[in-house]
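A single chain comes next, written as C-alpha cells; it is the form predicted on its own.
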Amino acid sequence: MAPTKEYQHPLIIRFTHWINFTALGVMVTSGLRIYNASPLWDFQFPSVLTLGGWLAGARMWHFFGMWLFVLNGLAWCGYNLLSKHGRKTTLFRGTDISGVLPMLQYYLRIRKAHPPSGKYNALQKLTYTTVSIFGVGAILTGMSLYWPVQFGWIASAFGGYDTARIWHFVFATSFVLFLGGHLIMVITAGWSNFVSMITGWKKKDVQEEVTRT
C-alpha cells in the first residue's frame, strides 16, 4: 500500500515559520501603539489592537520583535539559499513566471483544475521571495527611525525621515496583507496543509500527485 503521508516541511522551516509569526505579531501590535503616539494620518488604531501600554513600552516590545525577526529571518534565508530545498522549492525563479497567472485563477475559483506545480507553486514562491525583500525594507527603514543619527543616510535614501516613516508603514502593511493572503491559501489548501506546518507531515492528495511535476 502506498504511503498516505509525505514529509513536507523540514524542522527548521516549521520552527522559523512560527517564530516569524510571533515576531510579526509583536512588531505589528507594538508598531500600532508607536503610530498612535505620532500618527501619520488623521486616524488612530483602537488600543485593544496595540501592545506596550505607552510609547516607551511599545518601543521596547518593537525592538525585541525586530531582533527576533532579524535573527529568525537570517536563519530562514540562509537555509533556503544554501539548501537544495530552498533553491529548488522556495525561491522564485524566471521559470516560475508563467505559473503565476494560472495559480491566481485557481485561487480565485476562475480555474477549477489545480495547475501543475512542485512542492510550492509559482505564486507561493513569488510571495515568499517578495515578502523577504519587504522584510529587508522594513528593517532598513526601522533602523533609520530608531537610530536617526547613526543611520540618517538610510533615511535619506528613502527620501528623508518622514518619508521613511511612510515606507516603514507600507512595508508593515504588506506583511499584514501577506498574512491575510497566506491564511486564504492555507484554508484553500485544506486542514492537512496546516497540520503539516506543525508535524512536518502532509496527507497526500490524489489531485496534487497528478498535477505535480
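Keep in mind that what you see is a predicted model, and the values were worked out from it rather than measured. Under this definition, the rigid core comprises the largest set of C-alpha atoms superposing within 1.5 Å between the forms. Residue numbers count along the first chain shown, from 1. First, how it differs from the form predicted together with its partner chain.
- Taking the rigid core as fixed, one finds a CA shift for I110 of 2 Å or more between the two forms.
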Second form
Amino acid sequence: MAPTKEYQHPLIIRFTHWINFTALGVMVTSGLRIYNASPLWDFQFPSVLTLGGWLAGARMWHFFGMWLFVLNGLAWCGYNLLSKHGRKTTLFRGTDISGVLPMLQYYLRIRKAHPPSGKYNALQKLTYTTVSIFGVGAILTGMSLYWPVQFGWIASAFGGYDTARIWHFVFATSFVLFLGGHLIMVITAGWSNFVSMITGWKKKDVQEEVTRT
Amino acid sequence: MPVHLLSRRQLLKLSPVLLLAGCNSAPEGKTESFLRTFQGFNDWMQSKVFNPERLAAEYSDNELTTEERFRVNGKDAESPDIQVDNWAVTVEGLVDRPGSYPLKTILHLPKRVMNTRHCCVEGWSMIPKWGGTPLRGLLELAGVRPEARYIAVESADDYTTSYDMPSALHAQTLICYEAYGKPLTIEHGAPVRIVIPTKLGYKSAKWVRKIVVTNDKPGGYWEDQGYDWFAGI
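We have the form predicted on its own; now please give the form predicted together with its partner chain.
And the full complex, kicking off with our chain again.
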C-alpha cells in the first residue's frame, strides 16, 4: 500500500500556533529584561536571553507582543471552543479523566501499547487546556501590573500588586516549561508530525492507525 | 580539504539562535520607529482606558511603607543644589493669569493627605504618606483655559515631564510638599514636587519650578528616550 497522508491541522491552528510561538518568544525575552530592572529574587537573567537592550526597549517589545498574544489567543480559544472539531479534539472534559493515567503509564514506559485516542490523547488535552488557562492568568496578571489603578480589582484578586507580579512570573515560567516538554514530544513524535504543523498534512502511519479509535 | 565545522543542516537548525543574536540591544532603525509608532497607539489606548473619576486606592496608615524604606530615585545619583527659600512656581502658557506663584500661596490652597502607591517603571512600588494640594487648584488659580490639552513640568535639575489635561486635573494629582506629615526633604523633591498616583513614577517630577500649559504635545526627559508618554497605570 502506498503511503497516504492525513489532514492533521486546519489552517487556523497552524497559523495561530506559529504566531503564538513568536508572541511568547517576544513576551518571555522582553519580560526577562523587565524582570532584571527590579529582580523579584536574588538573581538576574543573562542579558543574552533578553530582548530590548534596556528597560524602555523591553517595554516597547512587551507591549507590542501583548497584542499579538492576546488577539492570537482569542482566535485560538475561539476556534477551539466554538468549533465542534476544536471541542472534540482539544478541550479537556470530564470524559477524558479516565484516559490520563494510562497515557502517563505509557509515557513512563510502564505500559507498552499506546492507549486509544483521538487527534490528541487525554494527557495532551489536559496540558493544552491547562496551559490555555495559564495564558488567561498571564493576561489578567499582566493587566493588573499594567493598570494597577484602572484594574485594581484584578491585582486584589491575585493577592495585591506585588503578589500579582510573582504570579505573572509563575505563568511565564509555566510556558517555558511547557515549551520544554512540547519540544521533547515533537522530537519523539518525529519529522512528519512537525511538518504537519506547517503544511497541515501528516504521513499516515499504519501502525498508529490500529491504536486509533 | 576544507573542514566543515557545521553541516548545512546543523546551521539551519541553529538559524533561530542566529536570528536572536543582536536582539539584546536597544531597538534601532525601522524596528525602533515601528515600536515607537506602536507605543503611540498604546498611549492612545491608555488615554481611552483612563477614567478621570476613578481614584487610586488609598491605604491605611499601617499599610504604609516605613519612612526608613521611603526610596529615593531620580535621573541623577545626587540631588541638585536647591535653595528652598523664596521658592515660587512659574505658571505660563494657555492661562489667563500667568506668573510666579510663591510657595506661600500653594501652602494656602486646600490640603490633601493620601497614602497612595507609587509604582516605579522598574517594577518596585511603595506606599508613602503624601501631603499637598491638588494641582487642579493651582491651575484654576492661574486661570487655565478650557481648550488647553497638555501640561509640561520643569524641575530645578532640568528634569522634564508632561501630562494630558484629564490626568493633570485628577483629584489625586498633587503639588506635594509633605511626606509622612513632615516637609519634603531635598532628596524627595523639596520644596514642591508632583505626585501623580495614576501614572508611573517618572511622571512624579521633583523640585518643580515651572508649569507650562500648552496645546503642543510636550515630551519629557524619559519619554524622549523611549519610555511611554501616557504611562497611565
